[in-house]
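Given as structure tokens, the chain that follows is alone and in the form predicted on its own.
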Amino acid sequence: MGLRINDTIPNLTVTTDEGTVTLHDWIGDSWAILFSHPKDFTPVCTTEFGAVAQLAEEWAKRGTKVMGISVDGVEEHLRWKKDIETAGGAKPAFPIVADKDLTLSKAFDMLPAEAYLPEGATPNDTATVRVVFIIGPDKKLKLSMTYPMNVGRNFAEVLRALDALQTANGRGVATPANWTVGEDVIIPLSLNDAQAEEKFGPFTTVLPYLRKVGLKG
């Protein structure tokens, strides 16, 4: 069985670029997001972690950590770092998973449990390690998105993911299509018109059980 939303992720002890963690310890209280790539030294996966470095302030301010994963070593890594920030213009200083025996893809059912890396493995041996993962304070995944290696991930579309989520589960309300902060959220069928209106106020009906309300605060 792979790993599912809502599923507590596996609390494996990890080699990085910047030591070894174990990952419910390094989450902490905060979020996190685990990004993941099939090697180092590939275009697609260079600018994708270059555009997770610009936005290290964003991350900060949504109390999120980040770290990459990619089934190379610790020195791939650190030499794969000054590339990255060349091309992407930004430090990055988060760590980045040596998951060269590939515990972690596997654990996370980016690969099959039989999946091993051949002699002058490429890309395409790990092709579907591309997968982004946050995950929430009680280490419980919340949202994945897969990518092929020809396209870049939107992390505009992760940011926007992210502060979804938060909200949704911070305020107790879902997000409709394309929600961005500050647009009304919808109210959950599990609240009756009363309760809705003692808990959020006056809101809008559109459909019996489409209930639309600004927050406030």
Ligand code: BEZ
Second form
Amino acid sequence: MGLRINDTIPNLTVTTDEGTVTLHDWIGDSWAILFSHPKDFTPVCTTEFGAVAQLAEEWAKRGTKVMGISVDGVEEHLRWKKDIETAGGAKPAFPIVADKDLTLSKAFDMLPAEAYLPEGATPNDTATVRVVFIIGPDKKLKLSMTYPMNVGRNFAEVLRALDALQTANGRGVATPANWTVGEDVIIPLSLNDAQAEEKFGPFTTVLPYLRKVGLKG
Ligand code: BEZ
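Target state, the form predicted in complex with ligand BEZ; input state, the form predicted on its own:
What follows is the whole complex; the chain from before opens it.
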């Protein structure tokens, strides 16, 4: 069984190219993003890591640490980081886990289906699929998204989802489809109209169960 939303993530001690870390300590009071990728020195992965490196200031603004994961070793990660900087134009200033024994990949269920078949596993199946885990300061999984090996992730969407989580959890609201920062949010159904007015001020009723409001501050 993989990790489910609101599960506390396993507090594993892992080897990274920046040293050994225990996940809960590394997260501390921050938000965190763990993102797995199949293999070092591969084309799609290199563009993805470049994209994460380019967003360094955005992660910092959101109080969020990022950590990559692959089944290659520390030596490979260190050499590959130079390629990532060359291709992406930004230094990857975040740790990458060297998950050679697949401990983390298995604990977080990052391997493809074939890797779990007794006779079906090939060397390729030990490569992780592309998973993003967004974890809160409470060490609980808030969101995950999984992509196959041949489709690179959209890190603008990861950033948008992080904004939505921080707003929804921090302000006690929900966010509508395609929401971005500054747009109206949804008042939860747990509040009646009077409670909603008291908490948020005047709001718009689109349908009895769909009430929208702009957030101040
Ligand atoms: C990639 O392009 O990221 C990739 C290619 C082959 C295997 C794994 C990853």
